[in-house]
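This document opens with one chain alone, in structure tokens, the form predicted on its own.
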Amino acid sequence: MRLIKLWIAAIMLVGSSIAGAADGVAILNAQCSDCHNLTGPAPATLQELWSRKGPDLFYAGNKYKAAWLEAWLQKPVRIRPAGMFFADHVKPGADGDEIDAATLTAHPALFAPESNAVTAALMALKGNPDLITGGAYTQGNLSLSSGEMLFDKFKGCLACHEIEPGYGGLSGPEVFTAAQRLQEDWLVSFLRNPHAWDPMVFMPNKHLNDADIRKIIDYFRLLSEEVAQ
């Protein structure tokens, strides 16, 4: 008889997980197909770049970490400050352009049991597995100092990307949560070939060395650290 339970009681788990997943399959259809591309590919053409709301979710689960995307979609604050494309967003200023907060929409926010499907559903997405090598970071040794250095004075990207709250720049997301929020192997690929994910993508291809992207990640998790604190 607890043998029989015990099989019943499996059997409703796996059918509770597979009605969540399909929950999710639901909501994001019903409620985010609209600002996000769930079905590939990406934008091939200025146009269709411009039309573009929120970021692709068809490789969501080849890009995001899980846990962090449950409790995003609870709680989501923005990770781009001028929006998805930036020069919808800015207004002149005293000191030149300035973000148009007026213009920005907030992300809606899920309830717990809508936010685990919705999860799930995304983590079912695997679009561009070819792009995609597993193991490809391995974890190193880095100073925050050294790391910044790579960062902003050698590649430049400090003009586009925020490294703690209120400094860097804000065209593009920021990167003192990338650590919590975005796969290593992805980042691994994304970074050596933004174009192979997105090819209309403002992000230029440093041509960046195995030894750099590692360097550059391992600054992403140090960042994340310190902004934990």
Given for the second form:
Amino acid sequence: MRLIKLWIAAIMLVGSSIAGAADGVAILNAQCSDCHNLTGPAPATLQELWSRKGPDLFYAGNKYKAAWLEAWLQKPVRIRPAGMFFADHVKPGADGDEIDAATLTAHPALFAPESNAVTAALMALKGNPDLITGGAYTQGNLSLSSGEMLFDKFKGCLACHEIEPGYGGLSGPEVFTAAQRLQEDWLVSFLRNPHAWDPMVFMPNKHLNDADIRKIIDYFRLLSEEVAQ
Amino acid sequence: MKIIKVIVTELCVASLLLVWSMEAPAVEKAADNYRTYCTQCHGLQGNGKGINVRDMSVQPRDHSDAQEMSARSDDDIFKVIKEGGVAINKSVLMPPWGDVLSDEEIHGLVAHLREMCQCSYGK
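The structure above corresponds to the form predicted on its own; please provide the structure of the form predicted in complex with the partner chain.
Complete assembly follows, chain above in first position.
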């Protein structure tokens, strides 16, 4: 009797994990596709850019680290201080424009089994494969501060990105968590040409060379380690 | 027969137009480009006080300031939008937008800025 019970439990476990992968797709379609583009292409006009409610996920498997996805989906915290499109979440204040926090909403959260299934489904979305070169990033042993100089000073990236909570620009995503969130080979490709991924995005192409790109990615790693401490 | 021919050619022309309009990147309105690409630093009202300025070492230009804006020629303004601040010996914090905006759109922005400052080069 005991054995049979165990046997049934084992079958149910296997069954639910198989169902899990399928459920991930079902959850994405049912609960996420209103705000996230799961099929592409990226916005090609300003109208489409403005009406985008969440980041494009049709190349999620080429962009995000699975471990981060799985954890974040259970406990989502803000990444873009001024939301998807800053102009929708900013109001003029006495000392200049300020973020209108009342217009920003919390991201829906998933329980662990759903998050696991959705992560698997997201990692299978491999849009824009031609833009990715596997192994494009090799970890540098250069002084990490040269990436810092590039990001903060010489390339003007700090103007739109926070390098620690409360310091930096607000219209783009924070970069002190970028190394935890983003695959290095995606970063190489995006930093070389952001508009190949997102033609209308309000980030400029600063024509970084390969050495600069590597130093900046090394800098992101340093920032993540600092924030984790 | 003639009517059918006319309809067929009309259909051809219409589909050609459709293909053409789908392939040509849209020319966006200057005010819309300004809102999307410029107000994050120059402010929703163009006063130089966008949400990004808090920690910027050089502050963005107040585009409503006629005195400052009349000191620049249209050619310089075109150049600074297309190639960024460094192209006219200004701060790297003013980004280059030539990869997102066409020359036509940048000319539109120059005209838009002239409306915002109610000024022209030298006056």
